[in-house]
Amino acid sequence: MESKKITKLDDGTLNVPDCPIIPYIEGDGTGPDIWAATQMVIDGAVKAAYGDKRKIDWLELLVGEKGYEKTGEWLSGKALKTIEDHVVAIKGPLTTPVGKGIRSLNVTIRQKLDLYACIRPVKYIDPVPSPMKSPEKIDMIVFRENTEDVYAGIEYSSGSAECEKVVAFLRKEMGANIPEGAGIGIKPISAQNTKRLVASAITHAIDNNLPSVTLMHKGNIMKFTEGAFRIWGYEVAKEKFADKTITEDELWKKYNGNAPEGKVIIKDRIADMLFQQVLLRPDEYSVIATPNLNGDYISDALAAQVGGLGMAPGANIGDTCAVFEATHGTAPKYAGLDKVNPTSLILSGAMMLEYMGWKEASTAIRDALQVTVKAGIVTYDLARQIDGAKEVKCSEFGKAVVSNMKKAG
């Protein structure tokens, strides 16, 4: 079977060969442990779903600590170009060296490759312990804008010449009242980047027959950034999806609260209110579209409701390529101990397979993962919370998931 690159067609769909070359980044800290388990599960799912008709040819990229040790670069231009050329990639957690002037490698990958949509599905896996009374009601997907907001990295440190210059301009030209010694950060939010993010969220809702898309914002205070995000979100719904969407206002004024068949409801919620709503009324929300910082908060908060970041997958997707990733950190104190929970990266692998159109393999992973956890075969983090659970190593958990897959007919 000849190995080939995945390519993207003019209409945005993927051309996936039977043996695609997929770059991977092992990750730092516990990255090698969870990647080994994840690779085993992905390969097992492809085998279970397709037999010998399909397989993945893995291509390692040296990024992070391993990259620095072997090449002197934390993140090389060559690695970024390889991801772009191969369209689909997957990565473990990466560390950011403290005090060495290097920005987050995760953020840099997103911005350099213009992976503007950070997509975080959150769904309960029974019987994972949860602080919620009815965690089974939690089934949401967050579309977080990845390239701007305060994460754009436009910051000037207190006392620096650059900061003083910006402060002087704001005081003199704009009449701004800024305290002495303040650091300055800029929060850009644009119509172009907002609309492409919200459009991707609405497309997902339409394609998956989901009832609503909620625009999460703090527009009551930040009127010209997050308030504009709200406005532009409604605008793109009307411009591109007028025949498929209705606003929440229209839902009540025209339809008496009964959504017409085939229509996605576009609504908005102020950020602090939505944090309450996803706790009190989680079944009323399915897709959430939000600026960068809000998305960071809400995706982690939702993950906590279903058992923590170890249970939450993620993807960063743009118009040219996509990178699937673990959503948690590197946990260096557990590095090399074959101990930590690989579920986040495993589920990110399932997301990747679904993105590739290999839905049978993706389903095999999710089903087998649920069977494994339900049987009480879990890593230490869950074993200490589930009565009667059997604690297994990271690699043993991966093997258990593979053994629970239905074999291809």
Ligand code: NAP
The other form holds:
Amino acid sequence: MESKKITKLDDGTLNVPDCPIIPYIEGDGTGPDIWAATQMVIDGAVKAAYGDKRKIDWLELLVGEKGYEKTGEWLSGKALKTIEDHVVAIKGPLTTPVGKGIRSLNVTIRQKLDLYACIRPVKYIDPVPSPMKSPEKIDMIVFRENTEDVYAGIEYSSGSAECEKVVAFLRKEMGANIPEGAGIGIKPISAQNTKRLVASAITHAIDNNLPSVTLMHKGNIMKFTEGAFRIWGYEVAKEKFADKTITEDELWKKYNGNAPEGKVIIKDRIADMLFQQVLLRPDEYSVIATPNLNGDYISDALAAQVGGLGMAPGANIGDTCAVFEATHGTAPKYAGLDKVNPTSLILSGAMMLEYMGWKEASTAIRDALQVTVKAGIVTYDLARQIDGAKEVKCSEFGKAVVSNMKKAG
Ligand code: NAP
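With the form predicted on its own in hand, show me what the form predicted together with this ligand looks like.
What follows is the whole complex; the chain from before opens it.
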């Protein structure tokens, strides 16, 4: 089998060869442990689903601490270009080098590659301990805008010359009332970036037959940023998906609350209210599309509702390429101990296989994970919460998942 790159066709669909070359970044801290387990599980799933007909040719990228040690660079332009050229990549968590001139390698990767949608599915795996009474009702997917909002990095510290200049302008020219000594941060939210994010969330809902897309915003207070996000979200639904979507307003006015077959309902909720609703009535929410900061908060809160960060996968997707990654950080105190839970990265791998159209392999992973956890074979984080569970190492957990795949096959 000849190794080849995945390519993207003009219509945005992927052309995936039987032996695609997929770049990976092992990650820092516990990254090497969870990556080793994940790679074993992904390879096992591809084998279980397709035998010798398909295989992944992994290509390591030296990024983060390993990159710095071996090449003197934390994140090279060459590594970014390789990801772009190969269309699909996967990464472990990376340490943010403090005081070394880089804000965050993770944020840099997302911004440089214009990976504008941070996608985080949240679904319960039985019997993972959860603070919810009925965690099985949680089946949501957050589409978080990744490139703007207060994450754009336009900030000026209190007392700096830049800050004084901005404050003076706002006071003098705009009549703004700003307290003495305040620091300033700017929150840009644009129509084009909102619309491409919301369009990708609606496309996902349509392709997967999901009932609704909720625009989560704080537009009652921040009218021209979060409020505009809401308006532009509804606009793009009308402009691009008029035949496949209805608003919640139309649902009640025209259809008496009964959603017609094949239509995705577009609704909106104010951010603070949605935090209540996902606790009280989680089954009323499916896809959530939201600006950057709200998305950061709600995806971690939802992850906690289904058992914590060790269980939460993620993907960063743009028009040219996609990078799949665990939601959690490097958990440095456990580095090299072969201890932490690799499920977040394993599930990110399952998302990657789905994105490539290798659905059978992705299903093999999800089924085997469910069987393994249900049998009480779990890493320390879950073992400490499940009575009678058998605590295993990170690598042993990976092996157990693969062996459960073989049994299923
Ligand atoms: P963290 O690495 O996510 O770890 C915080 C705690 O979460 C751990 O001590 C552990 O809790 C739990 N945890 C995390 N991953 C786990 C896993 N796989 N299995 C089980 N439990 C897990 O957060 P942090 O300590 O704030 O951040 C450390 C570094 O990671 C920083 O340099 C940060 O910048 C970076 N970071 C990277 C990313 C990324 O690459 N996308 C994301 C976030 C943070 P217990 O101690 O209770 O067991």
